[in-house]
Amino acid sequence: MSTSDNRSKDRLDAIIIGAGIAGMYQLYRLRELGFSVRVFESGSDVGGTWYWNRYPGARFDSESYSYGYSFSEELLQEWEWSEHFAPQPETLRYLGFVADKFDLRGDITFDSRVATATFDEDGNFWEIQTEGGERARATFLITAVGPLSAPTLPRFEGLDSFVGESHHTARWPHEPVDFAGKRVGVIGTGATGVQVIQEVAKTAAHLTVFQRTPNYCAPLGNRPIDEVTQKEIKDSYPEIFKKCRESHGAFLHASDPRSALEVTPEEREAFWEELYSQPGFGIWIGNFSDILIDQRANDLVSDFMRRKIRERVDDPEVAELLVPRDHGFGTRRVPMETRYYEVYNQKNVHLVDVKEVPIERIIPKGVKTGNAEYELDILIYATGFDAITGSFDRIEFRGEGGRTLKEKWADGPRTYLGIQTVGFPNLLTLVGPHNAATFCNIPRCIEQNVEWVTDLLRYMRDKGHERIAPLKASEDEWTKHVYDIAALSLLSKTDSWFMGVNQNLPDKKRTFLAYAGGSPAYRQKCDAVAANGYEGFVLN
């Protein structure tokens, strides 16, 4: 594309917002086709959310030889990993190796975080502005922004007036913090909650954590990986990524055919006992099939890890409080953890619920509930993201017409595939909402999307085309299964970020915003598109 005669000289072929697993994997696949791009990076270097989440305990909580990228064997036997779930600054690290490997930085303008995107329909390119104001045009813009990277803070009264140390744990800072004869207290308890608790209560003088929704939390089972492993994890990196690739989350835990129901409760109990001590998501990912379809099936389950966290917690009343009610287990994300829940048996932790006793306000010595002060010297926001289309409503795209994507979505996402989007031509969304990526082992649904966008691009240099745009038919009708989708599921039944629900954000629209269908089915509808000519967009 970069050689056509009508495109002048200061015009690329692709820009990318992001230089994270996505964005880097892109840049790769888009230089092997010869074409002009350049990256964009609000961070000062590459890695996304492993750049950005620094705090104590952030780890995988996927199999770490079944998340780095798959596409080079060289780079695949290059690498070890040295815990079977890696911690943060190892994945950063990894990061970095390949970004070396594969000389992609060259590519990549840091510390620069974009801030519009407008369409110009007559000259048919994207022109980005960054908040530096840097300016620069393509044909096709790619976004690579991340699902879970526009953090929120609570709409506490009072947030500046904290006169002690306070930090997000996306926003995490560069320096190590010292908890050490610290007061901590952490707002929230979930997955990146109970990361950083673990760790906090190590060394912390006192840890008050500040609970407003329990959540089902099962055993990470980490370990580190010995030398005849690292052997064996090398020599079945085929069968690794295989068994991925037929999962429906792509992770290496597949769901068990039975039902729940169908089974003794002696069967059923030894099952889930059996499940619970493995390492990862098997007690997520890999429970009989019915779990999350069927409130039956998803009651008896709850109940088993109810069990387990009074059986875990001394304090009877305490237990009560870390105890979830408001939804079944597996219907929003389960954090996994080490230990997490005997940290409340600590004299030094004390758990605070602020669904009964709400948070009223911070204040400059730390938090006000209704009915009680507590003094801190280091407060920590585990209080999540504006997830999945948080990340696209924080740049301004203006596609035909002048007409914004914040505007469009502002009842809910609609997509084709969950990669383009009615009035935004030759934007191309990289795990963008209704997208499987947004419900999957992330680096394995980033590369069938990547792979996918390339090959279409290359189609339409080969073919001539340089605009493509979904038909509104084709929108409408995957929008709609999406929800149709969702709907069979419990997911769709509970308050989480999977439905767009924070309590940060009161005013957002409850709505599906992933693709909850399965990585194998939303690969066989790629693939049919793209077979039949990228039937359902428009190519011109």
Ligand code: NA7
The other form holds:
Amino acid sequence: MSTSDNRSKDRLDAIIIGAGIAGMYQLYRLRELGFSVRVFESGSDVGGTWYWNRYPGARFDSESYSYGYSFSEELLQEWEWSEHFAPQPETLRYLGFVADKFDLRGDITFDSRVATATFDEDGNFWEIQTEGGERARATFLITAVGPLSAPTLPRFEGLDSFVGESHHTARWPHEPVDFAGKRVGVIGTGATGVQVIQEVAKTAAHLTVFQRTPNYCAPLGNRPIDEVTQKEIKDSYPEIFKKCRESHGAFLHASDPRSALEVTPEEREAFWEELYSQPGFGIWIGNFSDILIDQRANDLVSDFMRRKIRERVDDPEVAELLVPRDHGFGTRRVPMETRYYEVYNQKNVHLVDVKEVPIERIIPKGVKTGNAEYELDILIYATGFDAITGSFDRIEFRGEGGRTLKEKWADGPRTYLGIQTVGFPNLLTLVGPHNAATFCNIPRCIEQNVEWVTDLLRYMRDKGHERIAPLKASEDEWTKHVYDIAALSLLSKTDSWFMGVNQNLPDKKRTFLAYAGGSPAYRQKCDAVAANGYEGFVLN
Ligand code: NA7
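With the form predicted alone done, generate the form predicted together with the ligand in the same format.
Time for the whole complex; same chain goes first.
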């Protein structure tokens, strides 16, 4: 590596793709090791997800103080979150503050999307080329491309014919979009759609929501952080992060060890009422231990959530459209909301069921369904992402024998620990498929990923190793384990982005893309692998 040889002029120790939360922290850690590193980032500044997703209403569903970086005590004490669930502009400011504090931007090339990455087998290095034609080489290539960063648009005809303003939520303009006096349409009612709908409904003259699949949404319970709480938070960071480390998804909400079936109906109801009124993901993550495993337990909690929707929506017909029937509560990502259901009691909001009568095409003046035309001034696509593998597929990774990663993962990803894949030596995938970070309060798992990779690279340098690749047997075993664990969960029985299901991507295989074994088990496994000299990998 650069410290021990003289080829560093044209070859870095590491290239990182992406300057979001993972890429920024990986840069910080590798610089600390004395590595030569360059980050390539397609955006014009740091922030990743929080750089791109500027749509109105975008905010955390994780408690702010459980989401920020934990590695610097000074940073923890300096930064003040203003709300329990901070809005996107504040998060972007925070990430800019981190970049300034640790002087990160100098090692990041912005406005630079990596197009290809090719492994040179003889030279044992990766060469990347950006869309702008810039090339760079490094011994290690670390991806920090984000699990939800390749937005997808519907495959409707006439997409470009719309004469009004249209935006995908993940490609929102930097200038504010004014909805006052406008007829606005939103397609999509996932976690993003729900956030944007409740915001647009406040000012739009008329809002039409095109809903295909209703989701079970739960109250976020956001509020400002007062001075006393601010101090309490700053004093209790070690406990906050300990709690996150010990919980399944690294959230502040740990699941209740009881079964939903072992308590009385009255106890169950009281517990669910309590969770429903509490802030954050408690109702999803802090629920009875079997709601995502046992169909009977899931049916009960789904009924509870359906009742809540019916209680909150005035028009019973509209309420029925909002009630999910084709999947159980929590088996898809639970959108968090603030008076979302009450939006449908407003006179300026109209819900259109596009499962019953699908959208046929986009027309110059708006949206045409099978039985109506909707005239719009602004059309918002909250239509999601090519999840988890999509951000990899956008880059042509060529490994040993010239094989592409896209070809290798065509039937679903195969990895060891969600960190490496056979045939692509020295490629390390932070928050990659089948990595616990994909189903997690993500910065907590990012820190685990980054620290593990940093320890690995330090170990390799100390031992004089320059190449790492997983054994095929380790990859087979991990991939089987990922699917075995997923099969126990009701998540794998439901179509969602966790399962790689996106109807706008008909060729994408239905396979579990995340890791459902939980972050404590994943951390333990990674630690054991490291303690055993990186068991399952070949280092030389
Ligand atoms: P999601 O959760 O994938 O939601 C996308 C939404 O868009 C969902 O309601 C889709 O309906 C809808 N959609 C997509 N394509 C169409 C077409 N062609 N017609 C009608 N409706 C469509 O993405 P989000 O951005 O909301 O959330 C992604 C994650 O980001 C989220 O989980 C958070 O972790 C952050 P469908 O359900 O497919 O019927």
